[in-house]
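Below, in structure tokens: the form predicted on its own, a single chain.
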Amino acid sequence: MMKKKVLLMGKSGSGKTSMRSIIFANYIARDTSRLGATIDVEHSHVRFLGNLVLNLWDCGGQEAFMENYFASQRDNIFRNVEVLIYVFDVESRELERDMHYYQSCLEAILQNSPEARVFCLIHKMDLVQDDQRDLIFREREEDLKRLSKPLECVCFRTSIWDETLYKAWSSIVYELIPNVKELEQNLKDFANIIDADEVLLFERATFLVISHYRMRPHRDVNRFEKVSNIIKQFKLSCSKLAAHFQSMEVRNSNFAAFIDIFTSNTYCMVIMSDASIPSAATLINIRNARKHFEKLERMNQGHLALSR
């Protein structure tokens, strides 16, 4: 088993937990207003791709909290740490403040895991004007960018109203999975196979995206995300009703897509435009590819095992 730990860092309420709750727990954003602030550090493992556990350190961000991190805390919070997952609230009025602390707390990393990989979610987007967006993440993204060297920080805007949380965090997990660009390769390889416009491989727990394959472009670049949210949400109602989501296909008159389980650790979505090709015979290439896919998580694991 590989496991991975995740500090999830910022000042309170700026949106940690309920970003959390909704990628990890199966809460709905209007749900995420019930919980409280978080008390210290709240720990949590969430199986990832089977062999894949990230131990997510999820700290509560009250002053005398942070204070603490960086004092008596120091060694045990920022020991070991593969990722540093920064938030900010967008609306904050104490942005001199933030920023100290997150400097803090890039000092820390530097000193106990210099070679963590750092992200800064600015959240809460929905709250600023549409027209303002662009312009106010490009500041905060620069200003972050500069005050983070000499390490590299990547920024994604973010909401738990929309895809934006989804894209922020498939990519934040991308770069924990391991032999990921021997996994794409196959992906590549399924398509090329069965013809199809794209492949996409969702986590089975979150839905988060893990990897692709596109052969002909598409000209919305949030579509993974959009999907991502609107199958969670429909598997969310399923279970409130008892039922068990487990494929789905949806037709027009310029594509079909089809939503299946896949291995016993992923889902997968595969678009047809080819409107000759019958849905029986795109199910039972799926279907067929799964042995494939679930031996080449089986052989990961193992390399994972040897590693260790």
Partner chain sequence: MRDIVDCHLCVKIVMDKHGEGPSLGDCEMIFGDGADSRGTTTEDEKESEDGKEMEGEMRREVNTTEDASGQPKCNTVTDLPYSDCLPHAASLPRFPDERTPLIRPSSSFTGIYSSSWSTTVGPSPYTSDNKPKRRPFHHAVASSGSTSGARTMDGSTIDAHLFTRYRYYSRLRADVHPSEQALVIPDHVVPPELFLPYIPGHTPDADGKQASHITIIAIWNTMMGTSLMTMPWAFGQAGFAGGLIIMLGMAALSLYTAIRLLTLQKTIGLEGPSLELSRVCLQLLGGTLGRLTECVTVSFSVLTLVGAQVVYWVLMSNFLFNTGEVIYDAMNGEIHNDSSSMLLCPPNMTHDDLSIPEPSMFHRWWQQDLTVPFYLIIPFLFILNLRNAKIFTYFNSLGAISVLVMYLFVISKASVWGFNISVTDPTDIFYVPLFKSTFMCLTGTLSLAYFIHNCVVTIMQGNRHQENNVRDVTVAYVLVAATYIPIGVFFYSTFPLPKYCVVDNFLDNFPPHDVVLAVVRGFLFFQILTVYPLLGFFIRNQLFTYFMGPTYEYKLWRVIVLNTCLITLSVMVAVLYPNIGFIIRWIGAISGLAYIFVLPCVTYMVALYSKDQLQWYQLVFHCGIILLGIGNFVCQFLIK
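Alright, leaving the form predicted on its own aside, put up the form predicted together with its partner chain.
For this one, just the chain is written down, with no partner chains and no other molecules.
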């Protein structure tokens, strides 16, 4: 099965590297010298959803050169693309040029991977005043939807300093998980059976919450991002010891939380508020559920493979 690509493109300085560092818990990678004698524009390969590889691209700097490169290498770049995430800087003064680049990418996508999904992120929204954000975002969204035809693009507004970045990427990942609705239904059943307060599904590489089920409402709506950030910090610490994070149990008098590998693409987090339930029971439950969900995933991948 061929690896599919996720292209993260955008003008130079639009925030792609920062975004990627944050979502994937990489240490900040200096952009390798983009255009030189060797034309190596790929910065990183990061595994994503099990079978996707994220490529980070930069459409900036020596534009004439980039255009040339686009022309000669475009098949290579744009083949087998599953997702195109294009980042726009909301403060950019060169809207024409941004659109020009964006449309070149779309043309290439149409030719080489017409089934790719396109997501547009309007980034750095914290630099816009509060009362104008919705207005500006809606304007840009309309323009982009119009310009993207016949492809359909989904737009998000993001900023690394509030929860919008997390939500946007969560939504993107949500749309890319196969049979996510079925997963959610099964998650609900699972939670009810084991009497858990809340069950979360995280994507494995990024710890973005894909879906969740909760028995009762919770006051803190941003808890997903917090948990994600905390675990990613922990993974960063672990990586210093050249070790990998697998599972975690957190327990106090009020609750017990279990974070464990679930399927090939996901982690799960189970919150139990009944402290009398021994950990072993929950862990066994998780382990047995895992088989079931894996089967679900494999079945659907099989279906998809057949349908293509």
